[in-house]
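First comes one chain, alone, set out as structure tokens in the form predicted on its own.
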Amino acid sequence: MPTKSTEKLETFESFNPTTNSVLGTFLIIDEAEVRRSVSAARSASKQWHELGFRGRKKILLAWAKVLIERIDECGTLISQETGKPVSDAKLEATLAIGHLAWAARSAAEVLRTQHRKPGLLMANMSATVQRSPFGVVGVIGPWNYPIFTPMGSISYALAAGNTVVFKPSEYTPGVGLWLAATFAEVAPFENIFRVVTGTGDTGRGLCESGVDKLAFTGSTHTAKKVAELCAKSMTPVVLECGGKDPVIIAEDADLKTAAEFSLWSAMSNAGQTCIGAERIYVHSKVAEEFIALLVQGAKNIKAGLPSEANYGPSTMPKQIPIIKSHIVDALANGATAALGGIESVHAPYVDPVILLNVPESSIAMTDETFGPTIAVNKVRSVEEAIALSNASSYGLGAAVWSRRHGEEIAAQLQCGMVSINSTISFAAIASVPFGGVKNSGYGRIHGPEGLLEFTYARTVVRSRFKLPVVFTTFKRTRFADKLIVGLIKSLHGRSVG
């Protein structure tokens, strides 16, 4: 039942974007309820810090329990909302499960108050560091990965001792909701975790509504209006924007795996994927084998309904014409079409379509295509394959197939994540970190820093014993500054020049 606050607000309509049937009618929370609610989740945060994290741990595995027993249902509501395969969203679903129960496991232990040494000029000191957590933490969550990628957020801002005030995606709204009444049948409390929906002046309000701190997924002209706005207020932000992932194939890679895990990469979710394959540069002297295989296994796959395709609609439709400017872009300036083209695109689909010799210069190569599309270019040498891959302005993932040199090439790599002779692995490592560099944005969620994010860093020291000699003092002697500047020299004049 909506609240007086809600009862005049304007609504939303979510759609199925295979069948473009109504899915549900959803409130557009304006600016003054976000508010409410961001001061509705202040009123509970204390209360849920001081439960502790045997408490909160207690209450997120009994969560997690809850999304694991229904999780056919979760499977069907993405599904719907998005237009993938029910596998593809309950394989989603249970990563997103995996990661909730990591952070619920492991927050009391990366989190616990640390012992510093002081020192010898300090002696005389306890040094301690604290975990504390910010207090309220928007997350603005996409629609391409609904329960996922803002379940890397909310999960460890909750476990660290947050609440929080999620906005999900207008394409995805009903998973958000979907979220919040499961988690409400295992919460001591209301208030710990709120959803407002709504569209982008939702999400706009939630920035600006004096939250503590704001986690941010979505492209990264979007991540740098929220860092403007944010930046008004002084209020951190993560920021997980988009990619253009490269893949190296090495001369000694596996190709036959590195094809069926590369195409799977690209074309899987419609392309749909900030961390998915975008670019493969392979050597010359595998290309054609390797091209061959990568096409012939493309043939295989189809676009269509979630029940009988490898892959949906474009979820959003508005992105169709972005991925046939690509196309046609990188066409036009010389690349050829191993696979499909601009035929391929007849929305809301759009079939696989695979481009070779593509000039570093077309968008196609540039900028975030975010469909099922792949261009692959030839290189003479690994290291041309590691400059082009960092030439690039994004730095989210990459993935390098070499049976020998791997982590020789991961290393010279210029992103946050790389998974060698694998694909995208890392997103479901619960205990490593997840975000980018450079256009891709800032911050990790995920692993142990993930939980170190939603919280702030707290120096605490206190004076054990009183020294003979005090330096804190207008009362210091010259016998005081002589002996500070003698045990400086001893402890660390070897080090000078």
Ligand code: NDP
Given for the second form:
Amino acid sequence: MPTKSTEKLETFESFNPTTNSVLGTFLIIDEAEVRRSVSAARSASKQWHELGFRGRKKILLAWAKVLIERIDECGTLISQETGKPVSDAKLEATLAIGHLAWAARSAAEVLRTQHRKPGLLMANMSATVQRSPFGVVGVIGPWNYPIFTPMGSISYALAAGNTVVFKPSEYTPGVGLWLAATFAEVAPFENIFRVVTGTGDTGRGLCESGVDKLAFTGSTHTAKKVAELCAKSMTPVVLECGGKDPVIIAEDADLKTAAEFSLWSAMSNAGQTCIGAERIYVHSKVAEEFIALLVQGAKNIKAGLPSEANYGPSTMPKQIPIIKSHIVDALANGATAALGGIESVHAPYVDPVILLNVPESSIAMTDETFGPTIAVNKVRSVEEAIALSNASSYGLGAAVWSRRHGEEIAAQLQCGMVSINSTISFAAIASVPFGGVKNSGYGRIHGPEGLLEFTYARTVVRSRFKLPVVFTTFKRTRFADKLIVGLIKSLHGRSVG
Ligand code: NDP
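In place of the form predicted on its own, the structure of the form predicted together with the ligand is requested.
Following is the full complex, with the preceding chain placed first.
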């Protein structure tokens, strides 16, 4: 929230959500300043590109080293701004560093110029596809994983040869500026990676600033605004949005492990994980045993201060009434609580809540709750679980627990990522893409696809020698016409499959 107007730019404060104390005061970078930042980043982009893969790799790996050396500082800062335990914050940072190093090391191989076959008709041509960085990439990030999430775009965009302007969430501006400060320690020149702090208006300014690509991570609601704004200037976007991730527990699942992992997926980080479990579909034959294990596990975890509890507060105060409304709506529509209930919500904390038999039409099943609650519904078959999983408007991640049928089930799910007999693990594997379908967004970060996302394909064809017969001039003869039709007939005319 803007608090005062000093000098030229307004400022806002960031708070520690556990104590409500002010952590810092930050500038609300306005539209004109955002444009200046983008223009500065543009002035650096040619030099950054010309460093080549090897030059950039050296710098990005040096940055990774600085981040590792200062991981305690990073963990403390994230914990203060989000309220999560320091150990969770450090885990998040290690994963982000892993992605940075992978992107730095893999860019040359993934983005190398490729030679393609020209085909018989164009046999005299060489055909190549180059990958070109866009120029300046704008990155807009959320607060729930303030280093891991934006670095999924920043690392890959930089490694691909773009300069970056990053707008962190107004809840975690300190982490954003800390990232820029650590990069500055290894940067060979200025303006390769800039941070613009501020509110939603600053994000809007970034969308309209003339960046060459915009990578957004946040809610579906804001993503649609971002896509609309960017469409006006034909700025390409990658949108990483919310989810309502299902977990399928088949009859042959390892129930103990499934309960332990699903509980962590749903409740860790106070349930503020885009790929966290929100709905569990468990086969009725094993439901009682699974639910008992889940409830037993949940009784042993608690919300509270980062130094004392398994997870912290809801970082955004405005999420509390949303979480409460989901519980109220589910219970009013016939669900029962196996653990907790409305009384579990005591701002800024929410104790673990496990709801059973939640009507599929209730908001606890249709909308992202983003709190430490989980809905568990029994199903009569795996087919029913798959159909209910796919009935969501979201399609981000999913988890499948089955000893024998995991891959078969996974193949039928409409989502961007699935873990079999595991949870969330795809986010920690740098070599695989991350992203969703439907309301969960489009485009991919991480992995080779994440590097490709921050480049565009440039086709370059070259004439190697002259053919006796030419097709692409006004001097084309009737013989050439006949030849081309004859050739295409003999090449493809008889093909049936
Ligand atoms: P929001 O959509 O509220 O905000 C995301 C970012 O967009 C923030 O930096 C915000 O700034 C900025 N913003 C707000 N309004 C605008 C606008 N009009 N134009 C441009 N930018 C704007 O999301 P949250 O920060 O609350 O993050 C939580 C959401 O992110 C959840 O839905 C979660 O599922 C999703 N998420 C998705 C991930 C994925 O990879 N798929 C990963 C992590 C989270 P400000 O904070 O200043 O308002």
